[in-house]
Amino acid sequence: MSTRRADVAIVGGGLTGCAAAYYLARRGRSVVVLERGFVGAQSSGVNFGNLRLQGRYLPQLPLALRAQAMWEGLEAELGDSVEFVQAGHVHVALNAAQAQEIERHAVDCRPYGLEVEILDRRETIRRWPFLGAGVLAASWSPRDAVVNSRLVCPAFARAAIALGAAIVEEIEVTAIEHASGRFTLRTDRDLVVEAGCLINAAGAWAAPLARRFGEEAPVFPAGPVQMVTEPVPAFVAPVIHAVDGSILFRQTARGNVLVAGHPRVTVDAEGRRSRVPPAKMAVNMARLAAVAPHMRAHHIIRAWTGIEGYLPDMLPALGPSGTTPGLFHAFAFSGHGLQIGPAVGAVLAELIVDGGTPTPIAPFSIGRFREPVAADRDRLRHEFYDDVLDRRPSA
C-alpha cells in the first residue's frame, strides 16, 4: 500500500474537478485528482456543448461573464482546441409568456454586464429565415459560445498534469477520514491520498461524501438526451435555443445539426448506465421540425446521454462545508455547468490559496439545506419526466 500526500484532493475528474486542479497546479499546490471511471466521461463530456449566458439564474451571472472571459482565451492559456466557438445564442420565444420572460429578462441582467438584443418576429425571421410560424419574437446574446464538451476535461486533465497535478483514473474511494486537520482518502487499489484540503466534485454522486460530514443536499440523476442528424446543407451559426428548455440546436461544420431538449430522462446512477429511450427521440424530432420545419426531412444518427445531478432548486452546491474544515463542495450544477466550469474552477482555487474568492457564490452554499427545501414538481415537471420525480431523495 502505498501513501500520497498533496495539498489537495479532489474526488471526481469531471469538468469541476479538472478545472479545479489546473488552477489550483497554477497556483504552487500539489492536487491528487481520484476518478473512478475515466476524466469527463459523465455529464462534463456528453453534453450540448452550449456556453449559454442568458436565461441564467441571475446571481449566477458575476460566475457565468467571469467564465466567458475566460473561455474566450482558454484554447490560447491550455494550448488546447476545444473547438470554441463565439457564433451567439437565440432565445426565440414560441408564446406570449415566453415573449414577455425574454423582455424581463433583457432589463434584469443589464446591470450585471449582459446585454441582449430582444426581436420582434420580424426582424427573427429576417435574420434566421427558416424558423417556424410558432416563433413569435426572440432574444439575441452575440457573446455566447459553443465548444466540444468532449475535448474540454482532456484539455484541463493535460494542462494539469502538465503542471504536476496527478490524475488517477479507473480508482474508487473506499473510505475518507478526517484527523487533525488532514483528509485520508483510501481507495480500491494500492493507493491513500493525505491531503490538507478535499474538493468533493464527486457529480451526481456527491451526496454519500457531504453526508460523512454531516452534510445533506438531496441530489438526484437524470440524463439530458442529446441526438445528432446527417449532415445537412449549412442554414444557422449561432445555438437556437426555445425559452423553456425544450427544444436547442445547433449546427456544427461538418453540418450535422445537434439536438437536445426537455423533458431530462431516467438514469441508473448506481450502475452507471443510460440509455435513450426512443419515444424521446421523436418528441425531439417534432419539436425541432415545430421550429425548423425544413429539418422534418432529415434524419436522426445517434442518440445519447449522460449522468448528471440536480438539486430541487436547480442551483449547484459550491463553496465550503459549513461543517468540517478544508472541505469544499462543488457539485450537482443542474445541467448548467459547463459554462461555468472554468470559473468554478478558479473560485475553489482561490477559496484554498486565499481563503476567499471576489466571485460572489453564497446562493450556491451547501448550506441552504440544513433544513428541508421542497421542490416545486410543477415548476420542475418540464424539465424532467416524472418517472425522474418520483424517485428523487426527498429533501
Ligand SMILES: Cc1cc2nc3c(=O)[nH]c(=O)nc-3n(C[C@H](O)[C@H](O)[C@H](O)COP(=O)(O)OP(=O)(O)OC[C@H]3O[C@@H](n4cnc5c(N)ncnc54)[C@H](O)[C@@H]3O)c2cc1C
Second form
Amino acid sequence: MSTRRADVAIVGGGLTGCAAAYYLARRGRSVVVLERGFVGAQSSGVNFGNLRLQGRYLPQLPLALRAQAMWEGLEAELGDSVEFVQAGHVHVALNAAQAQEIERHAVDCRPYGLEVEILDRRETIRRWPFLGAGVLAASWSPRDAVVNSRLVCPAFARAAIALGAAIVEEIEVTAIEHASGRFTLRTDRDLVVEAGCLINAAGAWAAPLARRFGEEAPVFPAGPVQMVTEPVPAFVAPVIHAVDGSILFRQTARGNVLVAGHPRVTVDAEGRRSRVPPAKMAVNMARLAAVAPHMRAHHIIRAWTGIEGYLPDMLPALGPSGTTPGLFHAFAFSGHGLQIGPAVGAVLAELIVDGGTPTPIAPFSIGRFREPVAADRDRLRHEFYDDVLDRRPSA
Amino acid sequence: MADAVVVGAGPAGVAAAAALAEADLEVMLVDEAPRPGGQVHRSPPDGLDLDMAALLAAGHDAYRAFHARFAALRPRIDYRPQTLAWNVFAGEIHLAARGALEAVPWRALVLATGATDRVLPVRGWTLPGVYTLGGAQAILKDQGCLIGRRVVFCGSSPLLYLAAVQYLRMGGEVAAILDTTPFARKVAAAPRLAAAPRTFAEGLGHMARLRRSGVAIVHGAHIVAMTGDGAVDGVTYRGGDGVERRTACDAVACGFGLRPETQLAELAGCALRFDPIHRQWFPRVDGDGRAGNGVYLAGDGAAIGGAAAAALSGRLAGLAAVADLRAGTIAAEAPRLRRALHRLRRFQHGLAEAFAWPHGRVADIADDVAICRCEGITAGEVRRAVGAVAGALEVNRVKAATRCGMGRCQGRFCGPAAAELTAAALGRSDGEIGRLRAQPPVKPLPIAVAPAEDAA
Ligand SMILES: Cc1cc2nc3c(=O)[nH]c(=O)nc-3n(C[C@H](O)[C@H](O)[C@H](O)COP(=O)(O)OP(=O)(O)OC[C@H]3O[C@@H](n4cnc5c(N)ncnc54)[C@H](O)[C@@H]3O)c2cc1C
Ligand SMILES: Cc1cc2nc3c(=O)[nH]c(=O)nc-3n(C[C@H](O)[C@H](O)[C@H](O)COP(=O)(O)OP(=O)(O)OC[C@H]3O[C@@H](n4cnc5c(N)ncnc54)[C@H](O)[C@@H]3O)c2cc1C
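Let me have the form predicted in complex with this ligand next, following on from the form predicted on its own.
Zooming out: every chain and molecule, the one shown earlier first.
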C-alpha cells in the first residue's frame, strides 16, 4: 500500500476539482486529485457549454463576473483551446410575463456591473430574422460566451499537472478518516492519500462525504436534456434562450446546432447511467421548430444528458465546512457550474491559502441546510419532471 | 401492442416474422427501406426495368424465392416500409415514418438490422468516386446504375468478387481487383470454406470468370492511396513483390467485410462481446438468438454469416420467441436449423481468415489521413488526443476530445478504425479499449417529425 502526502486532497476530477487543483498549484500548494472515472467525463464534459451571465441569481453575479473575466483570458493562460467564443446571449420572451421579467432583470443586474440591452420585437427580429412568430421581446447580453465543455477539464488538468499537481484517474475514494487535523483518504486501489485540507468536489455524489462530517445537503440528481443536429449553414452567433429555459440553442463553428430545454429528466446517479426519454426529445424538437422554424428541415443526430447534482434552492454548496476545519465543499452546482467554474477554483485556493476570499459566497454556505428547507415544489415544477422531484431525499 | 416487433426486412427479419406469423402471433415488421429484401435481396423500384435474372445469375433463384415468400407473408403481418426504428427505451421501440413518431410496446422484439461495410481509411478514401463496396452494389440493384465506367474493386471481402462479376454482367469495366489478403491465407482457410461447398464453388467460379475476362487480380495487395484531384482517377498499391503500381479508374469500390449494426441492440440493453476472429463487437446471444428481456437478435447484426445463415438464424430467433411467448418448448425443427447454422458459421470463420480485416494496417495510417469522414478528423488528431498529458485512455474519450465519431454516421463507419488506432497508440489490444457507445437516434431523425407541442 503506497501513501501519498499533499497539502490538499480533492475528491472529484470535474471542472471544480481540476480548476481548484490548478489555482492551488499556482499558489504553490501540493495537490492530489482523485477521480473515479476520467477527468471531466461526468457533468463537466457533457454540458451545453453556456457561459451565461444574464438571468443568474443576482447575489451570484460577483462570482460569475469574476469567472467571465477569467474565461476571457483562459485559453492564453492554459495554453490550450477550449473553443471559447464570446458571441453573446439572447434571452427571448415568449409571453408578457417573460417580457416583464427581462426588463426587471436588466435594471436589477446593473448595480453588479452587468449591462444588458432590452430589444422590442421589431429589433429582435431585425437582428435574428429566423426567429419564429412567438417571440415578443429579447434581452441582449454581449459579454456572455460559450466553450466546448469536453475540452475544459482536460485543459485545466494538464495545466495543473504542469505545475506539479497529481491527478489520478480511475480511482474511487471509499473512506475518509480525520484525526489530529489530517485527512486520510482510502481508495479502491493501492493508494492512500494524506492531506491537511480536503475539497469535496464530488458533484452529484458529494452528499455522503458531507454527511460523513456531520453536514446535510439534500442533493438530488437530474439530467438536462441535450441534442445536436447535423451541421447546417451558419445562421446564428449568440445563444438563443427562452427566458423560462424551456428551449435554448446555439450553433457551433462547424455548423451543428446544440439544443436543450427544461424540464430535466431522471438519471441513475448510483449506476452512473443517464438516458434521454424519447418523448422529451420530441418535445424539444417541436420547441426548436417553433422558435426557429427553418430548423424543421434538419435532423437530430445525437441526444444525451448527464448527471448533475441539484439543491432545492438551485444554488451550490460552496465554502468552508461548518463542522470540520480544513474541509471545503464545492458541489451540486445545480445546472450552472461550468460558467462559474474557474472562479470557484480560484475562491477555493484563496480559502485554503489566504483563509478567506474577496468574492462574496455566503449565500452558498452548506450551513443553510441545517434547518430543513421547505420543499418548494411549485417553483421546481417547470425545472424538473415530477419523477425527479418524487425521488428526492426528503429534505 | 403487437405480440412481436421485427426490425429489418432482410432474410433474417422476414424469416423471423414468418415463424411468428405461422404461430398466429401479431407481427409488426419495420424497415427503413421502401421495399423488402435487406442488402442481399434488394430489388429495383417499380418502373425501373432492370434485368435481375441477368444481374444475379445463379443468385436469382434465391432472390425470387425470397420475394415470393414475402408476398405470401405480407397479408398476415403489419408491414411498415420506410419506417426508421430510431430508439429503444423502457420497453418500447420508437419509430419515425411518414412525418410522424410512434412508440410501440412489444412482448418480443426481434432485431434483424443486418450489417454495413467495414471501411479502412486510406489516403484519398474520401475523394468523390470512392464508394464502399456495399454502396456500389446497392446502387446497381436499387437504381440500375454503375458507380463509374472503369472501376477498381479493392479491399478484403468475398463480395469483392461477387460485386465485380455483377458489374461485368451489367456492362461495366473492372479495372482490377486489389485483394489485400495474401493468397496463402485463402489456401489455408480452404478446409473450413469447404463447409459450404456450393458457396465455395460459386466464389471460385467468380474468380475464374474475372480471369477469363482479363481482369487483373492482385492478392496480398497493399493499398497505398486513392489518387485524384477533385475526383478519383486511380489507385496506387504495392503487390506481393513490393513494387508500387498504379491502376487508372474513374471509380473505386472498397470494402473490408461487414460490420454489424448493433446500435439498437445496445440501446435495448444487450451486452456486447469482442470477437477476436472478426476483431469486432457483437451482441451476446444464446444459440437461438435470445439476448434476454424479450429481445432476440438474428442475421448479420448478431453474427456475420451471409444470406443463408441470416435466414436460418432469423427462423430460429422467431421460433425461440414463439416458444418463450407461449412458455412452451421450441419447435421440433430447431435442432436441424442449429446444425445447419453451425455449419455456415464455420464457413464464415473460414471467410474471416481468407478475407481478413487488415489488422495492423490501421496503426500505419499516416497522420494526415482522415479517419472520421463526417467530421474530417485525421489519424494524427486521434494520436495526439491519446498522447496528450491526461490524454484519452479509451475510444469514447478520444471521441470527446476530437469529435471523431460525432458526425452524421455517429461513428458507425469510423468507430472500428478509431478504436484500433487508439489501441495501437496506447499499445493495448483493440478489445481492451472499448467501443463507441450507442446514443439515440441510431440514424438522423428529422426535426419535422415531432408533433407541435400543443398538439402532443
Ligand atoms: C447536460 C448538462 C448541461 C449543462 N449545461 C451547463 C451550461 O450550459 N452552463 C453551465 O454553467 N453549467 C452547465 N451544466 C452544469 C455543469 O456542467 C456542472 O455544474 C459542472 O460541470 C459541475 O462540475 P463538478 O466538477 O462540480 O461536477 P462533475 O463534473 O460531476 O465532477 C464530479 C466528479 O467527482 C467524481 N467523483 C464522485 N465521487 C467520487 C469518489 N468517491 N471518488 C472519486 N471521484 C468521485 C465523479 O466521477 C465526477 O467526475 C450542465 C450540466 C449538464 C449535466
Ligand atoms: C451491399 C451488400 C450486399 C450483399 N450481398 C450479398 C450477397 O450477394 N450474398 C450474400 O450471401 N450476402 C451478401 N451480403 C451480406 C448480407 O449482409 C447478408 O447476406 C444478408 O443480407 C444479411 O441479412 P440480414 O437479414 O441479417 O440483414 P440485411 O439484409 O442487411 O437486412 C437488414 C435490414 O434492416 C433494415 N434496418 C437496419 N436498421 C434499421 C433501423 N434502425 N430501422 C429500420 N430498418 C432498419 C435495413 O434497411 C435492412 O433492410 C451483402 C451485404 C451488403 C452490405
